[in-house]
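There is one chain below, alone, in structure tokens, taken in the form predicted on its own.
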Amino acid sequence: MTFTCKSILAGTALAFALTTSALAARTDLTLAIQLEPPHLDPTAGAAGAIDDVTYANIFQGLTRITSNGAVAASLAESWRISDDGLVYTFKLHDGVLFHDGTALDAGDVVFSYDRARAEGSTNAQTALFSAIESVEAVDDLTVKVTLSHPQGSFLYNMGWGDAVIVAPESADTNKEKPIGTGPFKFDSWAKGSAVTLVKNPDYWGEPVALDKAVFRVISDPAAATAALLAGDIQAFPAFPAPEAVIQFENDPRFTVVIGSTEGETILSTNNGKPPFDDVRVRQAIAHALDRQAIIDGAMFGFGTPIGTHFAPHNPAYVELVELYPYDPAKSKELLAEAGYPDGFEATLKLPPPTYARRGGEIIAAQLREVGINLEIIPVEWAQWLDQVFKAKDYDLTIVSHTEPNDIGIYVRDDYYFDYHSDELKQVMAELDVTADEDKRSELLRKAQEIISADAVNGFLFELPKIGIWDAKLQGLWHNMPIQADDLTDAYWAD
């Protein structure tokens, strides 16, 4: 057989052209998260892992919070504030549409407000609505809130996964299949396996790079790093296995990146409770705590202690580390003080993420030297938030809270840590209606010493931010300062 200079050329330009299109970027992505969400809806449920699949990718707000923790718009074109800082006006994108094909207008933000802070509301925040007054829509595209008095927070608020804007239509439905207007569509629901997400193709803004993101759920740190080497996914924005990094940051194949959170990891306990309920008991466990053998031995050294709960990367941080320094013969005196020369025994329920469950082992240890003989329980993530999160029933527990400057819940009497200081509640109510920065943060401070000096609970370490992922893939978080795995700019480079 023989063959002309042609076919050759033909054939060698077919192969070439074959083999571009294999090495063409790929558009589809496989990430891995730790817990998964109870359900769907960001709007009615206090678990990080909701927003982890929804925020920014299906559910918009009028604003959203970006990567370096600053307020953007989103549905909102434009806002004007009057003068009085108490009337916000918002101008809404034109040609929104939902992901089931209706069209979102103002009446669509007005319902979402109004829901959220209604009475009886399920919104795990509705303190972030405790200032709006009233709701209108002035025309199909215009919406005006009323405030009751200024708040300098209030655009930082509106940029909450719970303050995503949902159309009546479905909002009752939104926890099993739930309709936004961003530019992923919910396309399927593998309960315990994966919740998979599809490009919009309808989608009002600039279109997103990936055709398909699939969000695995793997609680396991073993089974993470041997997904991750296998190829099976291709990104853990937050790994759970710090042990295992130094193997990833060896391996060309892979980007390592260590960033921060708002994530203030606790040693959350049952303020309502005997022993608990005495403050000295609580001082006890606070001096019984070190701090760093928690972090090296639960984080392998990655983490930040804290004293308070509250960030160390925010202007208004207060360093009280040293205020309960490890100090295990203090913690014994300050427990006969309080009755319990010899300790008492309690329990600790334990969710499943490597930072609790790791941390545990440690925190029970070091109470035991004291005298305090925990009974540790593992529970799974529906279970803490049924047991725990709702329902108060702990001794003690442990918890990375994730929420953005989240100081704020320990006025709410029907919290899980069931705390209640009239001092503390007073500072909170002065900060609400301040805007000023520098006194806002003269009264953040202030509310840190407040709850650190009542010991309300064992603050560990600021929870860091391992983002582990292929080396092609471009465009992730590398820091958290809200709960999201915002995959709006990822894509692959070639």
Contents of the next structure:
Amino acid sequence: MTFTCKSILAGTALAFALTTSALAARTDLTLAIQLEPPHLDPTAGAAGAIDDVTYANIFQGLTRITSNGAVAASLAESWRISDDGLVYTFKLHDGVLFHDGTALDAGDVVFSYDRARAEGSTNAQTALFSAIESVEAVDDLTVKVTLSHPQGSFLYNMGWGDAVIVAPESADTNKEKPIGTGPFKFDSWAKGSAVTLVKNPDYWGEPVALDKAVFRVISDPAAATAALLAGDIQAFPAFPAPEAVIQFENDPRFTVVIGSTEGETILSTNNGKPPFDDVRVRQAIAHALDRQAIIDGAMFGFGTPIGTHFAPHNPAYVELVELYPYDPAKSKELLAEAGYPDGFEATLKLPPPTYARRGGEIIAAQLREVGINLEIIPVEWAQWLDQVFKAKDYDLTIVSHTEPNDIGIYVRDDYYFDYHSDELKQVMAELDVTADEDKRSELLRKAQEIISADAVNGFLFELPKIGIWDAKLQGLWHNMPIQADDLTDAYWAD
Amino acid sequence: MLSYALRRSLIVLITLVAASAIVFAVLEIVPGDPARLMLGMNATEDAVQALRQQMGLDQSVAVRYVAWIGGMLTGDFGRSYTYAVPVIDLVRERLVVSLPLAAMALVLSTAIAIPVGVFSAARRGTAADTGVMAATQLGIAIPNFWFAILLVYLFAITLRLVPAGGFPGWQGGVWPALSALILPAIALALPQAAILSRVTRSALLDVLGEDYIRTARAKGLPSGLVLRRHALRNALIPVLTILGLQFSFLLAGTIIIENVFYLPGLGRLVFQAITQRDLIVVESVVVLLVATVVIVNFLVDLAYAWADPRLRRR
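Starting from the form predicted on its own, produce the coordinates for the form predicted together with its partner chain.
What follows is the entire complex, opening with the chain shown before.
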């Protein structure tokens, strides 16, 4: 009898436990990323996967970039900018702890910025810190940053993943065991498989809804589709298989969000090499490109056509797609004018991403229509960086420039485009010292117009962010204004 | 026998040294700078140089080769450029996936192939034999990754019996780990089984033509017993040779299957290391694989010599 009583009691308790857990919303999430991060220190590498896992989840900066691309406060509670735009005084939040229990103070900020801009620094974006002249701790929670010249984008720059605040005690081991100030703590990393984060119980800000987040690495597009359909993962924020999107759109179990990124996909052109040094040849190429056909063929229709090197969702974007519309006849005319009535031969080096490999075939066919015969040379990333990017040994290539607001690359003298424009340099120099938003937008518009008119590169499309996740999952980013899978606001709806 | 073994070990050693030199040289020639790859397009040349120095890439080729070989002889395989952890740890982590996977695939393919081969040989020329041979032909022709995708759609997506991929690790229990390896093992085993069953069949048919089989039959043994006791045992020698080769092949040749099932195995490690120009990882893992293959072959050679004294003098 006792036995029965006990069983009934146990059974009831179990049933009760089951019902309550069924009522409470889920608090774990397994999401997938396509590439595995090489390590987890965002201040020592350019791999986007590092930021996918760590940005705003583990590491935080003084400022941050929000889901709509704006700058917001993060570790800095507030700041004051001197009238000459040279001195930024940041006030830090009180009571911020690193994951190892040490407190954040102004000294950590000084350490982080000095480390990033020091000689021999291996920060991948040292240019972000180039305007800084000195960083001083005024008191425990106040930092004074002095610039050598006013820089309108300074607060934005400090919001990058490469500018997060790290502690001197853990800086050297962050690659393996990242210690930040964010709402999630690093838990474990099964190399080649998954990185696990858990909720930080001592987080200084609003606590997050998720207790655990697992970032799984799935690179194969077919495997990505299968993993979502089988329920192994609940989200793929940057889904790699545009061809499979339609089956998710028709499935009520999933949410599909097509957002934008900062990835300008372009037909990069070696402006220093004949015949591409002739603006008429570059214009001819621009007229020969049918952007919609490229987007349809290479991206299954996902992607926004661009006419310049700027993200269409940016308020300062100028629509320049129609400056050189698709017009093969006009293209041939321009080629004849430039002295190539019968066209010419050139090479097209294609890195591994599908947008490049698929897009390359279509572009080669389109240029053949006007007499330009391209030899397609597939290359690996490492080769691409060495031959194309570093040695400028190329005619044409296709690549997506995913850094946000990177129009400044057009004034770099040794950049692989080999493009030089004094007019653009003036505009960009003025932009660098301008803080007024309206004035900045105006200068940015001017810069876009200059490179578009010069047809520096073939401007193709803005890379989409195809997000697919469980229909009950809320709070993931729709757009990707910066490389991140910020889970701060993610939660399961009942 | 001993001098034969010594001579063979010398050849093994020379093969390993030659392989290490070739692997190292090839990776030196292949374009691509690991430091630039890690820091990306926006990094300044100074930052890239600083990282090269940190990784020891500024030293000369000869110095790095000697340091690498010297390290390997003392069991130190170096540190991965990208992961910044000892290579040997990476290999160990990956082997707990790849080794059981290869073993499962090997057991499965043998379990399928030998009965099928025997069945087919015993019914030579009949419709059943023709059917089996056609099926094995198909098994060889079907690419294993495509077969893998079909398996995933049926067992993971439609029936939801096993996960579509990934590996939970052994610390979470044996069953979850094994269930993650079942589909990949089947996908790997099937083409191997097809090859092996054809080898078994033809080896068995060769043996069945021998005089001692006729004698066995003549003294009135039932045909099933002749097949099992006299024919199969003798026919197993070429089958075992193929099996030995298949194991090294399975260990190294899982790159595609590991991608389809996103398993963190050795094949994925090498593939990833090549694209990221993690030279030290590629070099060390390739040399390890070469060593496995060479040693397995060495053991097979020794087994032959033991079986056939004529080979010892060669």
